[in-house]
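For reference, the chain that follows is the form predicted alone, supplied as structure tokens.
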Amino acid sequence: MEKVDMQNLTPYTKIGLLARTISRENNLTLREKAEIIFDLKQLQKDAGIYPYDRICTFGSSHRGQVSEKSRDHDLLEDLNATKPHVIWNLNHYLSLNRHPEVIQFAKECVDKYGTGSGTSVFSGGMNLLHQKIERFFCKLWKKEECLLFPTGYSANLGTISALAGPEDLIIIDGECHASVHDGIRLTRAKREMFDHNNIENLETILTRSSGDYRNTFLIVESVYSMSGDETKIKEICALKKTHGFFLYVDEAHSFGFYGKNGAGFCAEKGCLEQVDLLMTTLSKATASLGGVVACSKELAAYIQFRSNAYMFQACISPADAGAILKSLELLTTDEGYRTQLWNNTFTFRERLVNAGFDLKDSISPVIPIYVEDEIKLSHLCQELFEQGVFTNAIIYPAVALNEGRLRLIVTADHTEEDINRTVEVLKASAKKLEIL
């Protein structure tokens, strides 16, 4: 690891850092490293300066009521509730999590399919609600099959894990999402990182590697997660002509509010045909759980074979099926909620900009407002927390050290009066810490 100055670090990233280099001590046993962590985190806690155990006391909106998280079980309806804060941290892009219609049809397929699944795929645990979401994506994707995962992140994990082995390259951007790194982890395979977005190097490190290895895979993310790029999904497929790779995209961040029926971002972009091995999860815009991989039949029953994460997961509930479906039935049929949040973004990312907010290159309704100085960085995310606002510092390990930014994730359901207030908010709090 590099050196870095611990000076210059908050105690978020002091933490994080903390922990991924006591990992490696070996003279320590886990007893002692747990309890180093948590006194950190505990003395952090104590100072007010630990934001990552708020809760959103009463769920997920664009609005409501947060709380410091109780490890009193006797108290769990007395949180300490501070006043109600406006909501940016949440990924329901469509808001439809709480839209009328989608908890109705999810209380009905509880009472039609009782509550859990009770085993995985493979042993009986999938139904008709579960065979219905596949069949969905396998046609708005053009593809010959789709597997449902419990998860995004296992979709993730269970599929990369699955296909590569230790005589392949796995080539990722930088900025792909942790569940992507776990998963060829897994694997065993050479990996290799280009530069976030970088085509050029993309093509240096395809051209140095050509015929040392089994199989290639590039995965990439449409959208980015933590900088809310787009990436360069044209000139990606253009080099498969030349390199022959099997291309995986993550739509996580994209798919619902991307293309013509959110079909998402390479359906936009006219590249579906193109990408082998195409994903999103169900827990952003279809406000549910899980993740889908659509891909070829042939691809798939090797899938279904090799993962574990899909062999030995129980299927999601009928509940959050039920959610997705009318999710997926309500995203494809009204424009409008995707109206909404575009124009939404638009909105704030021009009053942003307009008040000189470092936005770099990003695009989507994932809004990041870079701060170098970390320690800024920290107190201006507790000033937004305590004049309600709500959002946390995107730090590491989530993004490279000395990368430090705020990220704001827009709804549909958000107002203008919520985007008004928090960039007054913001201004004031930047200008107080000399940040504008």
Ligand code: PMP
Contents of the next structure:
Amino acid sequence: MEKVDMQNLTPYTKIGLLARTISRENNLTLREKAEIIFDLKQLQKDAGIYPYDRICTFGSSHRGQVSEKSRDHDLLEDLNATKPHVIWNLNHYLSLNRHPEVIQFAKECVDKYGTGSGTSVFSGGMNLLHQKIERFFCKLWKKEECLLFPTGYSANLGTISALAGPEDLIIIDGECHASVHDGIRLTRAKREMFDHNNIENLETILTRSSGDYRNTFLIVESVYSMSGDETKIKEICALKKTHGFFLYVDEAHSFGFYGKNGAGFCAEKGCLEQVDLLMTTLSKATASLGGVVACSKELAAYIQFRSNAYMFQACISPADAGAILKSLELLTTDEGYRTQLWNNTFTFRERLVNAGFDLKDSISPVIPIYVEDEIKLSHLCQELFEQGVFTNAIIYPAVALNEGRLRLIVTADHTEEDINRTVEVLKASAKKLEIL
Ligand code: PMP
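Next block, the form predicted together with this ligand, ref. the form predicted alone:
Let us now look at the entire complex, which starts with that chain.
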């Protein structure tokens, strides 16, 4: 385990570290390990410092009732245990989750196609809606084929695990999502991580490993979910010419609001052709559930036959597919949603910087407020919650130890009032905790 100063860590992180340590402890049974972790979690709950299971009572929105107590508390019996909040932790960037046409079309799809899809693509679970989604991405991204997975997580996991093997090298950015790590684990390929967004470090790894592996894959996110930083895609594409790797880009946090017609970051930068595998989740800008990977027809065939996640998982439901299709139609034909999102992002960022917060290199609607001291960070998050501002503290294992941050995700529906109120509360709380 890395050497860390345990004093600066929240009880939550300590338990996370402990869970990882005892999972490798061979002298304890699973039952004993689970009991230790359960008891520690309970201690946190009893002390009122377990912030990770709050409920948005009536679902996703930029504002709403959020449970004050943990989900053990039966809200159905006691709706008074909720409070109105401005909500900054949902990924529905374009706010299409509450768009009347999206909701209406999802309903119509249920009427016409039923509820579940019944089975996986291979066994006949695919319907017209699924096919339309795949065709849509082929056309938008100018790729021969597109595969629709039930979630973004399984799109990454299922594709990466299908492509690589023990003789291959997979290089990833230090901030890549857990689904990428889990996919790699299944391949038994050699994994190398380059320092976040550090192209020099990436080049060193590529040069050092040249010729040692059967295939080399490079996996990056277009915009990183934990920091809001954009990847240096042009430099990466230039490296591809000399180093000849397969380039895989996850557009989870850019599809729908970067580039012409919302086609994404790679489209905006003119790099679509150099990207071998382009992926996005459909749970964020398109306000539903699912994940797509677009690539050549040969690679797609290979993934179809090698990916258990593709072969053995049921297709998304007709309601989910309907919401995706209507969202795609709206976001590609009306710039208004993107414009509103970016206007909100610029306003919020400007106010935060003026208030003295350091937002580092982030540019996107994912806004990180870095707080080195994890205890202060968790108090800041709690303080905000008490004042009706709901967001998450991002700490280990989502990011490296001692690189904690508060993360605020801007959406099109956030209002000037939401922004002003949040900046006000943030400023006062940060001053109180001597963060500002
Ligand atoms: N990739 C990235 C970069 C993500 O941030 C996420 C979700 N947070 C995923 C993949 C997984 O997507 P989903 O939650 O839609 O399964």
